[in-house]
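Let's start with one chain on its own, the form predicted on its own, as structure tokens.
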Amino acid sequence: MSKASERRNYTLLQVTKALLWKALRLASLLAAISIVSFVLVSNSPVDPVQAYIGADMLVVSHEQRELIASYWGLDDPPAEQFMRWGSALLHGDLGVSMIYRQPVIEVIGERFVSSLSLMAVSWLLSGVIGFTAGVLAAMNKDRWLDRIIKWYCYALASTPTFWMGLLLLIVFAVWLGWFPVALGVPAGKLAEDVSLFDRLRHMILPALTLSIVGISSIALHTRQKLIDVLDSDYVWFAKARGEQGFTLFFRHGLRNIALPALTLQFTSFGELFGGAVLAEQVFSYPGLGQATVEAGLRGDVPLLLGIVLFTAMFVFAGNAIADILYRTVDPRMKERGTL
């Protein structure tokens, strides 16, 4: 067998081991999250039956409450409820939502489509703008542009997502009237009559809310990394040869700061989803974040647990993609056989 074949076989073996290890980590993570989440939900002060009945609480008899609890299995001991839910989960069944009266997987699928477009736009905007702002700040260190960018980032780093959403809502929707106040589509309009332009107009303010808040971390991180690179010996040697400005950055700085920026951007999936929950509440945007809040307030245990597991897989996928891209960009990680 040739050395090239041996090298390919070794690489394939390392990748297979890494994928199996990640699958094992994901399975253990989901198992731990399932147990912890169920314990927290079971000890919640929210009464699922009372939340399910809602405004009809005064006209529903005690016998009817017992029938509702029996129908949804809420009168069983928590351990038995968890075993029943876990057994169904192993067969791919996340249960039925008490709020929407639909399978949980269908509710998550419908809501995630709206949330995915919102998070994708804000994720791209925050990454591109944050990276560009960090590069400009580092290339103009201690000048007026650097001070403005740092002030902007420090101010936004401590800004709550819901406050930024309310501010944009008041200015651009209420005062100026440029964008709709809430919802994902125009109110009172049939689904087949809703155009792509209508959906984009309703998505602009929530997406801006998420992207504006998410810029600060990537910008400050990129700025500091690029400053360290520009102070390195090989960059000083390049400057001595006459290289300067963005030519110097593209030849010696971009590759060195792309790796940490890429990792930071993909590992921000958890913060992105958390921010989406608040942004969707402010703008009444019909996404997965709004469904999470409704499930928590109304005691919809199957839906809440399903969203928790889905979110954990979403964040884990972001970290895995970051690892794969890191390996692709950095050849040294291929030599170590890591993923």
Second form
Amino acid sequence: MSKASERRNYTLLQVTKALLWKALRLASLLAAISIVSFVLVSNSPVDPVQAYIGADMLVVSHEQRELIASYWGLDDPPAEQFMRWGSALLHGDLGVSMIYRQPVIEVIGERFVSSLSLMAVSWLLSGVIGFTAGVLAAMNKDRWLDRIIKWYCYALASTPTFWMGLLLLIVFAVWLGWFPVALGVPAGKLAEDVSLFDRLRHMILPALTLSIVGISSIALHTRQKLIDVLDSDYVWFAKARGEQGFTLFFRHGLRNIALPALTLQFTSFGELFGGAVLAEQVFSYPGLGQATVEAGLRGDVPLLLGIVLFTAMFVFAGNAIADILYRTVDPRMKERGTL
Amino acid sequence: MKPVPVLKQRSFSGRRALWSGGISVLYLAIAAAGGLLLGSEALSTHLGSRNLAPSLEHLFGTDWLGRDMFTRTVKGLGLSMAVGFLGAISSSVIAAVVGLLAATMGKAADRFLSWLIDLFLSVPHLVTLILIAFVCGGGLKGIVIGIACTHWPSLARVIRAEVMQLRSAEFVLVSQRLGKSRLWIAMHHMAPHLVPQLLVGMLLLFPHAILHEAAITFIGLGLSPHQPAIGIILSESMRYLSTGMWWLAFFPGLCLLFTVRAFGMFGELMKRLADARGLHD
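Mind giving me the form predicted in complex with its partner chain, seeing as the form predicted on its own was just shown?
Then the entire complex follows, led off by the chain already shown.
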């Protein structure tokens, strides 16, 4: 076997090992999350029957309440309820959502698709813009461009996401009238009549909100990394040889800062989802974030538990991708593997 | 490198940091005092002065019940700061306990606690906050517990690393050889390093705590609609935005932004003062 393929096999083995270890960790975390959150919600003072009935509470008689409770098994001891929920969970069944009256897994699936397009657009936009801004700031350190970008990022880091959404709403939907005020699709249109264009038009403002707020951390991080790189011996040497400007950045900077920036973007899935919850709330965008708020407000326990587990997996996926990227892309990590 | 400008620049940026820290403290003090001193008679309904745009009499305008938005905003900021204070303090206490335990109780405890930290980091903060707010049935208690539960992990990691480093520091080892008791070492060698770290960490938790309080109140799981919180003001304003009443959302949000930024700047200043190594930045 040649040395190169031997090394490749070794890396492959390492990655598999790391993946297995990650899977084990995920399993233990998910188990703990489901137990803890189940114990928590079963101690909630919110009456699930009341939450289920909602506004109909005057029409529903006492007997009907008892029927509802026994139908959902709400009077059984918590341990029994947990066993039932847990065994269903292992079969991939998260129970039935009380407010949407449809399996939780379907609700999450449908809602997540519309949230995903929103999050993906803003993830890409904020990543590209933030990275560029960070590079520009670092290349012009202590000059006016750097000051403006830094000031802008610090201000953004303190901006409430929902307030940014409200501002965009005031300017673009109310004053300029370019975009609809709310909802993921035009009101009063049948689902099959909704065109891709309509969907896009309704997605622009929430996506813009998320992107604007998401820029600051990636820009500040990239700026700091590039400043460190620009202060290194090899950059000083390159400068001494007469390299400057874009060539200098492209040859010596980009490779060193691209991976940390990408990693940061992948590990920020949690914040991204948190932002999506708020942006969807402002624009009444029918995504998973809005479903989370609905589940919390109206006491839909199965849906809330399902979302907690699902978002944990979402965050974990981001972290795992970042980790694998590091192991496979960074040549230094490969070298360390062969030692 | 040109050495002279660097030296000049350092003192300049230090002075600027002091200025910005001073201004932010002043702003926060005024906001806090305003929240306590302003009477609530401007909050009662004045049907004669409804929906007024900002003017000299009503700096931030009035809402659909004729309440003065400036008074509402200042009161809301006071409430936000109080909630942020409670949340940040309880979060730092948890962080200190977990960090100390992880660093001193042996390998098994360390592994378990780092797993625990991962557990709390694995669900998005806002989802955890919604879950806890739901479990507590909404209200102040839910927010404070939620913030306390979600914000400690990063600070706990810092404290753990600091204690680990201190334990193997030379001056601690020498002290041990000299026969000083563990308590004496903890009081005279560990605490002087740890307490500033903890205080700075707590200050830097403030902005996050306030932002999360506003967010959870905004989506309707936090403070009740009768309390003058910024989150409540903003979520109520949503119904009136399409009629062009922009001032209902603009000024309260801007003040919240200033508050968060002021806490951030004050925290960064304290961090700089507490850590002599950072003076060269």
